[in-house]
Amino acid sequence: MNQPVARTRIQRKNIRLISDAALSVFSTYGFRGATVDQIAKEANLSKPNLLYYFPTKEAIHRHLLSTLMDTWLDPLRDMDPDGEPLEEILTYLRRKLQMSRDHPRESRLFANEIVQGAPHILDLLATDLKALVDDKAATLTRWMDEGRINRTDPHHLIFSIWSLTQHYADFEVQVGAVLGPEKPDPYPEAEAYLTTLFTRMLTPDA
């Protein structure tokens, strides 16, 4: 069997390169605006050597989703079955939240590979990311059962978890705009104010 061949650290630095290009350029143009001459000059390299890396504007792109994939989907997962409930919801509201503001390029990427019909990781949200969010919505159900949060669609609980907090990333300039220059940091605010309505909307009755 074929070992893979270890890349060279010059490899690895370019590959970091393009990537980063990648995400910039795709999250600004998406991907049928977005051409291999614009990443290749964003990465500072020429385009045949942009092409050494990924043949197609497709590999590059399919390997930027792959891997925002299995970032984006790190804190469902560590969603405790046996932890408190409320707890672990808020822990897993406050992440999704922390990583639209430490990477606001990777969630519009995504929202515009979604919005497109999700051509290229469709494959992805039926099989890996499906199979995460019903086990999760298990979770959540038993919870439930248990009377610990109050009953609530678990699908629809965890979607408005991923709209309300990526919001702030994929609508960032409305954001802004909307609340003007005295409030350059909209995240504290926006953190208290999802916890509050998560915490009122799941804590059960005394």
Contents of the next structure:
Protein chains: 2
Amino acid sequence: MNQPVARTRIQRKNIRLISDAALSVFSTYGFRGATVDQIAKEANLSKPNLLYYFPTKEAIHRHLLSTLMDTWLDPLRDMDPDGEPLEEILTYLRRKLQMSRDHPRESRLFANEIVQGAPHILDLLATDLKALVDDKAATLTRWMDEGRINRTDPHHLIFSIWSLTQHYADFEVQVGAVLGPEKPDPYPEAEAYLTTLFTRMLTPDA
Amino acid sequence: MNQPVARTRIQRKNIRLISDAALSVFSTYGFRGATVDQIAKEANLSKPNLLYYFPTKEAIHRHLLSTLMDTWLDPLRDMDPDGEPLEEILTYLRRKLQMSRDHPRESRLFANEIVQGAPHILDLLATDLKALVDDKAATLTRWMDEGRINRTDPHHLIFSIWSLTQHYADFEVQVGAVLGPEKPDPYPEAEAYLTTLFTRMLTPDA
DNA sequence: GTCTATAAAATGATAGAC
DNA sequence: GTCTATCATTTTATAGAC
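With the form predicted on its own already on screen, would you show the form predicted together with the DNA?
Let us now look at the entire complex, which starts with that chain.
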């Protein structure tokens, strides 16, 4: 039961409980800093019961990463080569920002993994992710060739969208501390700022 | 010897050895994921000898964070209210990018700490860091009032410089995996891209 | 499927010799 | 200042009853 396939109702429910608890704990402490005990307590299960569903701590972590990886890249996959360039890029930007707001734990799970050298997914980054990014970079380059957006480095354009949007989830406590308690939701201003930033960057010069 | 003051030559040398080793280990595994054993081995010292200089694992971590905090904020502190606005901002951007290139472990040490909720420095973020950022945001706002840069949200402008520059250190393995082995140094392109981005964003409209 | 009990290893920290 | 030996605790994982 390495990647458990839920059959019964109770199995599905417990696997969901464990996954949710593990997401909280791994995203807060990283893989090495997380303990099975914490996850079990967070899921309201005994430790042996948890290990009945996932044989090892690493199996839970692997399950989370591979489950989330696809979802995480959907917005980039959906960037339409046949769409209107600036609109496609701004839609991608907004969907990424929305994922930071709605799924900050998922963002921090990946942040922990990558900051710590991506030991569990380095191969995926160098194969699947690289292939997807190279493909989308080619689309961006074509849009630049056609004069529909300003010419710039397409890979670094994608990196900048990642870093700017994920920052609000990954560095949430810092953003909150700097803005102070009277500004509990930074996302409306963030969206306005980032929309302006990329619109100015990419709108073709007159 | 909580924040050890080096007196003899050998003390200074060992404290430097330990600090450097601890920086490597903490930045790779986070506080909870790091072990004293790893740090001792990395420093080529026995574990008890290491604990002769720092009484606990937490003391080493605290020593690193407080030593590095000041250095880390120097570029922002140095942004001159009386300078030429765009030049000051681009200089800040470039110094931050250079810190990512030259001190990626320090960047990842902070990234780990903050992603994991900043348990050891949350108070500093809400006091010292907030005060500094609010002060510089006021300078940016004045520049906007004077029409010397485009009007935008000053706090999110600062956040964007942080996220864009630190990304190259914190997510180094991802950047490397996506760009591939034939592009081992992303910094020249990053600097060109980011310079264009902020120049377009901030240069006042005609 | 779930539990109590526990084995086996790791980890933070200390004792005490030199 | 540095080391070997070791303690106390935490942590991963398993055994076996129900």
